[in-house]
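Just the one chain here, laid out as structure tokens, in the form predicted alone.
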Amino acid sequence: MNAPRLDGQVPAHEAVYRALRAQILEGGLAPGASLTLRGVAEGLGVSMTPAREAVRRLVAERALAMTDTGRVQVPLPDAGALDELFRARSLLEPELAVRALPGVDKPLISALRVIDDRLEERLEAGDAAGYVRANNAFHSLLYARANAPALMALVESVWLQTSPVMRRVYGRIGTGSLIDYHEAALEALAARDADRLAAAIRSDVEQGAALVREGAA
């Protein structure tokens, strides 16, 4: 685990969720991995009290689960949920998009392709952390343009719970198999085809929860 950087400028607790955060959303952490708040602080270079308040933040999210007896573990959702879970992927996902194409330009384009060819490199090296990583990238900078905040939150909560699964599964299965959906969206983005676009998106969401219960079975 990566120490924050602690300039002052971000408070320690608020470096200390992002740092934890985003290794989630990379599929750092392994469904039903436990942790410990001294853990979490020593990994991190920090005191407890900034540890407690980034899990306490992250629980409230699902992110991580707190346990009976008291113990952070990264949650590790059932068929049924992870069923509900790709679903409302599969329903947000292609809105965030259409939403976002009337702010896509060229530039956002041409870095969204960069990701792309970044994705299609870790696809044939069967780098599952690194395809999960410019999965993330590649979806978070195009839903950015939407300009929906409140659907954004809730995507992200459910990528939250998702992430550790597809990173587990993929590291098991490998992603030689995966098709790349990234460029039918990109063909549809430069078409300016809102109903290609959201067919490309909710084709790429199906495929992860197809891979997810293949790898679950």
Second form
Number of protein chains: 2
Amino acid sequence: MNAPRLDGQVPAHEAVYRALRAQILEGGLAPGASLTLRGVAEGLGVSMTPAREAVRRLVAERALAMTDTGRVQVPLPDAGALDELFRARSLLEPELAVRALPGVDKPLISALRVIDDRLEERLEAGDAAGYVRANNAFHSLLYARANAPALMALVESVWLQTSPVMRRVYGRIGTGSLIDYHEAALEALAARDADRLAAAIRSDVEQGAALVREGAA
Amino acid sequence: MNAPRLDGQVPAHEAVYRALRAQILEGGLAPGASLTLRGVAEGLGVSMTPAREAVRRLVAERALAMTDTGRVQVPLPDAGALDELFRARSLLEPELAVRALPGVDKPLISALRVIDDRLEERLEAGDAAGYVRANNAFHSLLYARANAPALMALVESVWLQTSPVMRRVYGRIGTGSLIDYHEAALEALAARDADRLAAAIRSDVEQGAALVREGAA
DNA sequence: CGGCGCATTTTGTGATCACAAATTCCCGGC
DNA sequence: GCCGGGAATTTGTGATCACAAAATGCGCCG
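Starting from the form predicted alone, produce the coordinates for the form predicted in complex with a further copy of the same chain.
Following is the full complex, with the preceding chain placed first.
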């Protein structure tokens, strides 16, 4: 009835955290949906204690919200909150991209291209969840090269907050005519041009912001 | 044996969180110091459960760090991490200041002046903890006018990470010749000049960064 | 037929306990 | 004198339980 630090095993609270986090990022949880600690615990076969810890961790990261009576739900950011979040992304992500630039090599660019192809494929297939997932993977993989864990943590908190609505927006909008700023970013990476890279990432983020703005419910 | 939601009372885990957070922000906990759940719990007269939740919440905010064996300690950011954190501040804080600008009125400017006076007084008195506290109060009060909780949460996470070292640095350095960018910010506020305000805040943050860089142990 | 009040159920909170891994401490051997 | 190893202690983890507040549902009265 215990699992402290078995070999490569992760603690139960960590497993619960990862499961919930993935569901939020990949759109498994709709904005506004509510969770119960007992529900989470039973759903993952653990007791309430680790479930509580995982939920609280996500609340601290603002990926989940708590009412003043302790009820937990997936937050539904209003227009103002979304504006803040996309502004944060457009300020922080170019910095991460530029910091990644020195560590970028050809294999990475190839890997990014593969992801970008999958992304466009999902887009045309109208697979909103797959699109969001691929988009996350693209930015994630690039920024990982920046070796900037503190900045990365900030950006990931923002992603957790925007992902649920993104999925909803992409699901609703036909994802019609999107300018491919990822392609521009890849070119800037190949050319090792920091300014163009920063501009491409900023444009990419701001395009997402515009999309969310017009797709507001 | 219980205290769920008594009148204006806060839950135990919230009380523990606030107590620890204040200690971190105001320098009561030295970088590298280690905590035990039982120690925290007994120190505040609660059981381990709420102590664990509070600690985990602070870990999620990166105000505390956990080793891979679950030991908790106040993080000691290295030069690279500090660079990231101050960069984040210099990107995010001007945005918050500018967003606050429309809501700024004369009473607020007066209140900020009072804080700034106390700040300089602490500086001359060599009271590092008081200085850090006043500095936090100044930025906090201004940004509160921005009504931007999502951005604010990001910045507060960064403050939690830098505060312990700031205190150390100001304690060591004589806090000799510091340019008063707060005064410049106050003038920009009075003139409702967004550009000058942003520049002043950015300079203020970057001065702090430079100070920390040269004061690195 | 629509709100209102009370009983029932659901749900978060906090304490306590057992357990195992990690850490600490101390002693004996080299 | 210093290092290594094993016992004792410390410490995090997770399960379970009691409790109270909040949410829910239902029936009664208007």
